[in-house]
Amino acid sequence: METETRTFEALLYAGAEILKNAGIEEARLDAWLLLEYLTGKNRAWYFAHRDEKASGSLASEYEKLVKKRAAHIPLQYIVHQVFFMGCEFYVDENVLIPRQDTETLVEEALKLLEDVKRPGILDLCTGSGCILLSILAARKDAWGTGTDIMENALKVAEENGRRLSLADRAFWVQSDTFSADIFQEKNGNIPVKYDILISNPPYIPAGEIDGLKEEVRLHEPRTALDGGEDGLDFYREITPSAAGYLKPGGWLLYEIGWNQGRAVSELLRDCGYQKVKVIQDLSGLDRVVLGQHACP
C-alpha cells in the first residue's frame, strides 16, 4: 500500500485488498473496522467524506493496522476492543478474546441469581474480567472475586473494571484455581462462600491447538487454551474442591467446549451436584454444564 496522499475510498479498497490477498475472511469489514478506529468516524461520515484526501501520516499509520492484521493478529487486539454482553471491553494479547458463545455462561449465571440478594460470585480463569464484569453490570448489588494464574491478566481485569465503574464491586486475585492465601484456612482466615463459582477455563485438548486458526494458534495465550490431553483437566481440578467454596444451595457453572457435556455432567455428579443440567448455545452446540451444590 503506497502512502501518498490519497483518498479515504482508496485507503478502504487497498486495506481491503491487502486483507484479502492474506487470507482474511472478512477482509472489506475488517479494513473499514481498523479506518473506523484510526479516524474515529462512522460511516456516515465516510460516504459523505470518501472523496477527500487523508493526509500521509493518517494512511501510513493505516498501513500499520492493515500489515498487522494481514499478519493474522487478531482484530480485537489491533484496536483493544470487544464488546461482550453490551459492555465494552479491553483487550490484549495477555487474554482471550471474549466470544459470544460465552454469553450463553453469563446468561444462565443471571437467571440463576434473579432472587438471590446481593449474590456472590467467584470467576476462576477470569482473563479479560468479562464473565464477572458482565453479571456485576447486569446485577448492581452483585459483587465478585476474580482470580487467574497469570499477573498480566488480572491487569487486564482490573482495567475492564475501572472503565466499567466496577472496581468497587469487583476484587483480583492471583491464583492458581484455589491456590491463593484467600482459599486456605489457615492464620485464622476462614474462605469466603460464594453463590455461583463460574468458570471458562482452558478446554482445549493439548493436540488440537496447533489445529485452530493462526489468529487463535498463534496469538491467544496458549495457557488459557490448553485443558490437557483431553481438554478436562481443569474441570477435574476445580469440581472436587469448588463445594468449599459455595454457600448451600449455590451453583457451580462452566463453560465446555461442544463435545464434553457429558463427560463434565458425570464429573459434577460424582461430586455430589444436583440438577445438573447441559445448556446450549445459539449455535445449538453444549456450551455450559451447571449444577446445584447439595443443601444440608
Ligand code: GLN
Given for the second form:
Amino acid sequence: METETRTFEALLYAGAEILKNAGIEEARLDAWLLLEYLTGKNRAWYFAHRDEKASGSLASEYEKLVKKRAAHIPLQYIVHQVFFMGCEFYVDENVLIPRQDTETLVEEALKLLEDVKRPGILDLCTGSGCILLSILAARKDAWGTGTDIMENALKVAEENGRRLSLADRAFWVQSDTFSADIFQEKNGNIPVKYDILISNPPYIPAGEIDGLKEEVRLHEPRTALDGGEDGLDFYREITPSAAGYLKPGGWLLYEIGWNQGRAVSELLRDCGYQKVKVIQDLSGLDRVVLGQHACP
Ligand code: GLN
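For comparison with the form predicted alone, please write out the form predicted together with the named molecule.
Next comes the full complex, and the chain you just saw is listed first.
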C-alpha cells in the first residue's frame, strides 16, 4: 500500500483489496472497521471527508492494522472490542471472543432469576467474563464468582469488571472447574451456594479443531475450545459436582454444541436434575441445556 498523501477513500479501497486478496470474508467491512478504530471517526464523518488526504503516519498505522487482519488475526483482537448483551468488552488472545449465540444462555439465566432477590451466580470457564458481567449489568442486585484455569484470562475478566463498573460485585478465582480451595470443604471452609451455576465450557471435539477456520484455530485459545475426544469432558466433570454449589431449587445452565443437547441433558437427568430442557438459539440450533437442582 502506498502511504504518501492518499485520500481516506483511497486508503480504505487499498485496505479492502489487501483483505480480499488474503481471503478475508468481510473484506470491505473489516477495512472500514479498522479505519474507524484508528481514526475514531464514524461513517458520517468519512462521507464528508473521504477526499481529504490522510497523513503519512496515519496511513502507515492503518497499513499495520490491515496486515494483521490479512494474517487472519480476528478483527476483535485487533480492535480489542466486542459488544455482548449491549455491553462493551475488552478482548485479546487470552480469551475466547464472546459469541452472539452465547446471549441465548445469558437470556435464559436472566429469565430464571426474575423472581430471585440478590442472586448469586457462579460462572465456570469465564474467559472474558462476558457471561457473569452481563448478568450483573442487567441485575443490579446480583453478585457472582467467575473462574478460569488461565490466569491471563482472569486478568481480562477483571479488567472488564472494572471497565463496566461491576468490580464490587464480581469475584475472580483461578480454578480448574472446582479445584480451587474456595470450592473445597476443608480447613473450616464451607463452599458458598449459588442460585445459578452457568458455564460455556470448551466443547469442541479435539479432532474437529483443525478443521475450524484460521481465525479460530490459530488465534483463539485452544484451552477455551478443546472439550476432549467427544467435546463433552467439561459437562462430565462439572455436572456431578455442581449440586454441591447450588442452593436447593437452583439452576445449572450450559451452553452446548448444536449436536450435544441429548447427551448433556441425559447427564443432567442422571445426576438428579429436574425440569431439564434444551433451548435453541436464534438460528434454531440447540444451544442451551438447563436443569433444576432438586428442591428439598
Ligand atoms: N465464558 C466465556 C464465553 O462465553 C469463555 C468461554 C470459553 O472459554 N469456553 O465467551
